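The chain below stands alone, shown as structure tokens; this is the form predicted alone.
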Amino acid sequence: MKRMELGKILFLLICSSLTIAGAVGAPPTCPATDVGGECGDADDWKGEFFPGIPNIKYEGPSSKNPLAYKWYNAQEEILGKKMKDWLRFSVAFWHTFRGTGGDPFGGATKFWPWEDGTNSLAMAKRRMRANFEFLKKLGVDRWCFHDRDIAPDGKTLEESNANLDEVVALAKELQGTEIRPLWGTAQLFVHPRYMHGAATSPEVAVYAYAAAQVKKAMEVTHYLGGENYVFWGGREGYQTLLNTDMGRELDHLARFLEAAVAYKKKIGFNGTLLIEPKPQEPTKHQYDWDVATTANFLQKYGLFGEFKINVECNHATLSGHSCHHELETARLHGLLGNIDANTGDPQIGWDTDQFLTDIGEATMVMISVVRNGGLAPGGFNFDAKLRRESTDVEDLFIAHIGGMDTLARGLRNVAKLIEDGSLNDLVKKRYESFDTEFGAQIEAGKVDFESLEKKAMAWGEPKVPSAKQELAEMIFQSAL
């Protein structure tokens, strides 16, 4: 009997010592059940949000570690630049820290350990701390945000601004000197006041409110050292033309953007203003349908040179184009500023915001980026979310690692294609007839129709060579 009691006492002592050692040796975590406890005060909470997740390192293609980079080696030089300078990765706050897994057919599936179920100011600060721990462990030095994602909406505009100021002050402290926003923006699509649009709303009070919100969001982006500012007109469009004055709405949108340009210059914000095209969803037709439509809008209203374009790959496919097409269109117009790196599912008709994992698509994306000489001061923002069924905290890291490795592998493939030279030679050969003296005169605009007619008669029926499409695809695939 005494032996049993002695054994129990010894067992309790061992458990106590292990508990104390664990409390001292490991940083505290933030359980969801601790609402109002030591985690409840976000200003005081200094715990670890991702215990057990190490700093993510490059281990090379042979690594089987899901928490390691296989292709992204930040400091490695490719085509004259470090990989981190070609790619300039950024984490999207809204998907990573506000995404719930909900969809049109079901509610939330993600309940992160640090969440308390509220949208309080304290909770906003706690999320911000989680954001910067995530960035540092991932080894990424840029992030993107909407104003209402990082701070709760208040009962008045003044209260909303005060909430934003408080959270931004913490973000500024947590950023230090190494991290900054790739871009910020105002969320002008969730609140019911924006049901008819923001800059295109038929209500002047909504127009004014949207301008005030953009003004504040631009100020805090500037304060945080943001490198760009994005306009996404999710509800700048129409459901039916029967009740819409399209010309007037487009004029209003232009006046709104003109005012944004003026305010940017007034506060000394040197970042790039970006417009993000999308064809529809949530509106039936958005005014910035695709890159070409947006370029035409900028040209018409004298805004060319004041804005560049943030191409989102899933938006490109929704508009009936490939991401590569939209990137090349933007690049050729001198408008390629930033890329929201995601993809959609060809079997699903809406904007699914999946992480890009297709090596071929990533390689085509990187062809445009390399031709553009890079994206700086833009970069790649992971406007992508976990699948509804992925519910582990670890999945946040795995998804970003996979997306980063995919684009890094795309960059490596482009380097191989350039070094090989076969694809470039094939393209050059297709246009070699324009490398003649007469072809050069055509391209210089020095040949009229009469001259062209004389040549056509002298040459007779043209001999049209093969496009060698299958060969081009074979060369491309060989690099993958």
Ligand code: XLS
Contents of the next structure:
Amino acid sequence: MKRMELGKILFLLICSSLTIAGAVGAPPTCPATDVGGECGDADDWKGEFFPGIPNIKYEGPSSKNPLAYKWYNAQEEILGKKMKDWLRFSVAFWHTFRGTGGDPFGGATKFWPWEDGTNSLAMAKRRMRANFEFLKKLGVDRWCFHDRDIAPDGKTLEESNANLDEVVALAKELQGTEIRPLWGTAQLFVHPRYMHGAATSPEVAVYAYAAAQVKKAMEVTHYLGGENYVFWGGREGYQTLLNTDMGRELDHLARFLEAAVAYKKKIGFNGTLLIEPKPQEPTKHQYDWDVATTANFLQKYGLFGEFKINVECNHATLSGHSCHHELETARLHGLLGNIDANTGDPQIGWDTDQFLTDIGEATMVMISVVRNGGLAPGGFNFDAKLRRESTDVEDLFIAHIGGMDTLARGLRNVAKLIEDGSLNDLVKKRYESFDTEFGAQIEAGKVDFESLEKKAMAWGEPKVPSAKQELAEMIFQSAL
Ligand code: XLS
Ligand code: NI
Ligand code: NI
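Switching from the form predicted alone: structure of the form predicted together with this ligand?
What follows is the whole complex; the chain from before opens it.
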């Protein structure tokens, strides 16, 4: 099977598993550690969901304890800010609590002890309790969710909204004063009604349904104290242009986003609206292809200033860019709002959503974040999942600890690079010919072609210096 075909099928399977998680495969009939030993009311869980897992603490780089931070020390100050304020980590509910490990060739591999094999409302509440115990043990005070990961779809929109309200009320109680959503979003890609898109569906009834879902998802995000709201256009794109009026679909998408801006203001939600680009998967071509395409879309429709961008590293590589490129492009446009922290696999051509473990990559990511002065009110959302073969509850912790330590290490490396200063000097030196009177005039837009021609003739053939690329790489490596 061709790589991309396999990728698409895999993605669809992952997406469908978002709503039917627990119903796939053969889950255990009763939770392993259920004190009463009964599977009646799923909100009956007694005791800890993660017995034996301690609160995760910083132990420093020499620690060999897999359940400890080696580089992430929340309260430590680096470059004038606490690590926790640079990094603002968040757990993605869908991967951590709804991921099944399914792939195109096999069903679920993960059967967490608290799952009863249903997608009931009671099960949704129990899962929410597990989420908050997980966050507290990890020492992370932000989480991200889709409406339909946290509460089951009902038979009608009213019923779905009521389900959501019930779970959200519990989440609000469990959040306490410390924990908040980094962002919320609406799942507009799993249900078959969205097969042609949501805001870009040719069916007006689907457009309306999607709007109603976003309206509700914005309300609950606001109610929970969410700091941002995300639009990922999972099916806002096309499979073939032969049946698609692309101009009309883009206009519809812009109208939809305009209405979201108006509603945000109406309900007094002060969070940032974020668009998350992705070039393809599940559609052949998605409209929010990459940061530059999204920036142009916002500009064209007069939406600049109302939205920022959520850069996902694995989406960056799918669009043929590095994550660093996407972050820098967003930053230069004043659009860098949040990062979906994950990574792809160099040999697999789809969105594998792995936890970032590459220190060099993390250092480049953190270069952009530091240049941006941080991400707040955005942060780092672990849009990342355990691989199919990782099936212990403990692996959920190990994966997050690894991802957090990698980014923390990236931050420490940026501090080293800044302190050393030689990479900065190298870049500055490359452009020093513009640090002249004439160069400054060019940069100020005061030099016309005639004066440039005069200079070119006076100067003769330019002497072109080396780019010092290998030296730049050597300096960078020495900080890792
Ligand atoms: C899928 C996206 C999705 C968004 C939220 O590829 O990354 O998970 O982050 O809808
Ligand atoms: Ni994402
Ligand atoms: Ni993704």
